[in-house]
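Here you get one chain, nothing else, as structure tokens; it is the form predicted on its own.
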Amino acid sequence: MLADETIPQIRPVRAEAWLEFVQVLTGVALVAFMWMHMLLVASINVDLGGGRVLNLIARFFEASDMTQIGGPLIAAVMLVHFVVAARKLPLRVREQRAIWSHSLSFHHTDTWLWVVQAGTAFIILILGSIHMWTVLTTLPITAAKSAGRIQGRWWLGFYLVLLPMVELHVGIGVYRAGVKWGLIKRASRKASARFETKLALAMIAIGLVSLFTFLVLTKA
């Protein structure tokens, strides 16, 4: 009788462990993609906005079908990551008020990091989906086409919002995953948080320089 009573308790724990694993796995995949994507876009700076390096890289990915296959695959991974992570998000107004109240009373840095990560997740889901749809439905990718979009009326503001949201979410996500899985010990939390902050700021700086290059130096 005791064994039968423990079965319903074991299954939810095991399912939650698998969901947590999927969340971390998809998160790591998205972090790797975002950092690679940032560096590839930054290739526009190599020849000071001439676009030859970026165009060469873009043609390689498209000729190997990595863009056509990888784009929808990344979109699917992003959707799975959001759906799995959403089980912990306060979707109701009452839950949101409770989280906000507790965050104010706790004065706990990691709690605020979770709040920021949750908030940026919704922004990234919306703006990231718009960005991916726009890029994948207007192939091929070229420096001139990207510059023309950024030199448009509202796209620059769009990316100035999306860029810090992504890097904040990624940096906090890497830190929290390290803490959660025991890779970052209590004694090294502050040092790890400072490193992730510097890394996020560096990525934002690279993104801003690339936006400036598209805006000013590249001829659309």
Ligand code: HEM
The other form holds:
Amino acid sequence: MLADETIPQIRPVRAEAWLEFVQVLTGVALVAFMWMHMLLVASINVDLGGGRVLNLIARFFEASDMTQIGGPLIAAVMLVHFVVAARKLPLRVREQRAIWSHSLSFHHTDTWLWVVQAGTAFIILILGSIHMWTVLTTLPITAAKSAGRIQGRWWLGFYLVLLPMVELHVGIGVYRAGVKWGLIKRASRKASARFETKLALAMIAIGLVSLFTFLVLTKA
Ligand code: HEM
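Other form of same protein, the form predicted in complex with protoporphyrin IX containing FE, not the form predicted on its own:
Time for the whole complex; same chain goes first.
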């Protein structure tokens, strides 16, 4: 009798552990992609906006079909990550009110970080999808084409929103995953949070420099 009663509880726990694993795995893949992506886009700065280095890298990725295959793959990983993580998002108004009042009364930084991470997730899903669709449906990637978009100003505003959202989400995500999986211990939480903040600011700075180069130095 006792064994029967325990069965229904074992399955959800196991399913939850799998979902948690998929969430972390897709999260790590996306973080690795985002850091690589930032550095590849930043190649526009190597020859001060000339575009030769960026064009060479873009040609290599497209000639080996990595962009054509990797692009949609990243979009799929992003969608899986969102769907899996969404099981914890407060989608109903009642749940949103509850999480808001808890966050206000707890005065707990990690609770606030969770609220920011959930909010940025929605924005990244929408803006990231628009961005990937635009770039991947107008291949090949060239410095001139990217500069044309950014010098058109509309895309500049778009990236000025997307860039900090992505880096906030990535920074908080890496920190929270570290805490959840026991890699960041209670004693080192503050130092880890400081390191994550510096890393996020550095990535935002690299992104801003790239946008400036596209805007001012690169010929569209
Ligand atoms: C799927 C493959 C992707 C490709 C091929 C790609 C390609 C590019 C290119 C060529 C640019 C230069 C600007 C332009 O051409 O409009 C750019 C900029 C940017 N991308 Fe992506 N991107 C991809 C995915 C993503 C994703 C998933 C995100 C975040 C959700 C993202 C965020 C950004 C941001 C914030 C910029 C502004 C420049 C910077 O901060 O470095 N990209 N991307």
